[in-house]
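Only one chain is included here, represented as structure tokens and corresponding to the form predicted on its own.
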Amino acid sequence: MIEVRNVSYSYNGKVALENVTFSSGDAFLAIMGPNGSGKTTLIKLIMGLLEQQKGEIKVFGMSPKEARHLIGYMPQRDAIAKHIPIQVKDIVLMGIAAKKFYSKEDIERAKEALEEIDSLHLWNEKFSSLSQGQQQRVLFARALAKNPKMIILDEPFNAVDLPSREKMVEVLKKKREEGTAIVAVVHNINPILHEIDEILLLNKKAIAFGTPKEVLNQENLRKAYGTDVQMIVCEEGYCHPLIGDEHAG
């Protein structure tokens, strides 16, 4: 689904990504790494919101811009301006198309997306009046609204209450079973560790790529985070890194 070859990107001469290469199939991919490791930059490149300065990216065999209509995107909550009195229904409808007038089918699909995450009752509410968990659910519904072939989420569990997080994970699991590819940028990987197929461990360069059991070990985490990371091994044999869930860029 995603092919990234020798991709580099810099902001005003400051390196964000350097020679990143990986290939992800029909999978649930998690991208993790420390603050400033280039995670958000990478997904913006995959979506065609930025253009790589070196290397090549293919999504579903197309350029990122050509494939953008196949992708549902959940941005970080901070990307939505709080002072604009926009309603929940308008935010979810943005996930379908940017236009002045929406069809009856568009509205029904937006309502279905909210209903999937138990939030249809928020339809006429102002986004700024919602709790953090409710806001995350609404942004998640926006990503679901156009029935995408791929869902990309940027820090979906940042400062989210447990019921909202559990509901989002439940829906993501269902979407994977239906064949939707998923890419999630996460700081704390533990909420989805048992659901994902692949991990890209990133710190400007690709530190490791593979299954959770292949990637999550002390050596790789030390390379990425520059220090030893405490881990707990669960009954299923997964290493759960204790990194935290604060915002990460």
Ligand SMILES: Nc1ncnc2c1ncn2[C@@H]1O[C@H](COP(=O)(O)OP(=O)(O)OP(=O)(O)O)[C@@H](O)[C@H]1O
Contents of the next structure:
Amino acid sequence: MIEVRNVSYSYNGKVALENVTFSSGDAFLAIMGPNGSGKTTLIKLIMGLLEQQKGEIKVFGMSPKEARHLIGYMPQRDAIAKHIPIQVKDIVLMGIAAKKFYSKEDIERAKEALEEIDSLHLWNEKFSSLSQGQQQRVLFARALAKNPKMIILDEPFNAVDLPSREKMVEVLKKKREEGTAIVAVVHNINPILHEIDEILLLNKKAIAFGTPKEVLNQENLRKAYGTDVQMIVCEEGYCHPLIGDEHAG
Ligand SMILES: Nc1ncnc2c1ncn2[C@@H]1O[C@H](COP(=O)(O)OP(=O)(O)OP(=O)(O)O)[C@@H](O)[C@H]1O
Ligand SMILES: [Mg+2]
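Form predicted together with the named molecule structure, per the form predicted on its own context:
Every chain and every other molecule in the complex is listed next, the one we just looked at coming first.
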């Protein structure tokens, strides 16, 4: 579903991604790496939100821009201008299409997406008045709204409570079973460890790519996070760095 070959990206000469190559099947892919390791940059390139500088990216065999309409996107919450006076319904509808007038079907579908995450009661609320966790649920619903072929989520569990997180994982699992491809940037892999097929461990370079069993070992994690990573815990044949989904930066 996603082929990334020799992709590099710099912001004004500052390298964010360096020669990244991986090829992900029809899968639930998790992207992990420390703050500033290029995760969001990679996702934006995959969606055609940033212009490619070097290398090649194919999504469902197409260029990122051609495939864009097939992807539902949940941006990192920090990236949303939270002060803009916009209603929840408008945010979710925007996930279906950017247009001025929405059909009855569009509105029904947007309501369904909120309902899927138990948040239909927020329909008329102002986005800025919601708690962080509620905002995350709304952004999650927006990513589901157009019944996309692929859902890309940038730190979906950041600031959400345990019940909300469990609900999100349950919905993702269902979507996965229905054949939707899923890409999720996460800091804490544990909540989805048993759902994911592949992990990309990133620190500007692709440190490792493969199944959780292949990727999650001490050596790879130290390469990605450095030797001063808080703690690496190994159990059931997997290792993971002990970091939450809270943002350090
Ligand atoms: N718009 C921008 N202009 C300049 N530099 C940027 C921009 N966006 C990101 N960067 C830099 O590129 C690098 C990678 O950033 P990116 O947001 O992709 O990392 P990330 O892995 O998503 O980090 P985080 O875990 O904090 O979300 C960082 O050093 C960051 O400062
Ligand atoms: Mg990021």
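Numbering follows the first chain given and starts at 1. Think of the rigid core as the biggest set of C-alphas that the two forms share within 1.5 Å after superposition. A quick note: this is a predicted structure, and the numbers were derived from the prediction, not measured.
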Once you overlay the rigid core, does the Cα of residue 237 travel 2 Å or further between these two forms?
yes
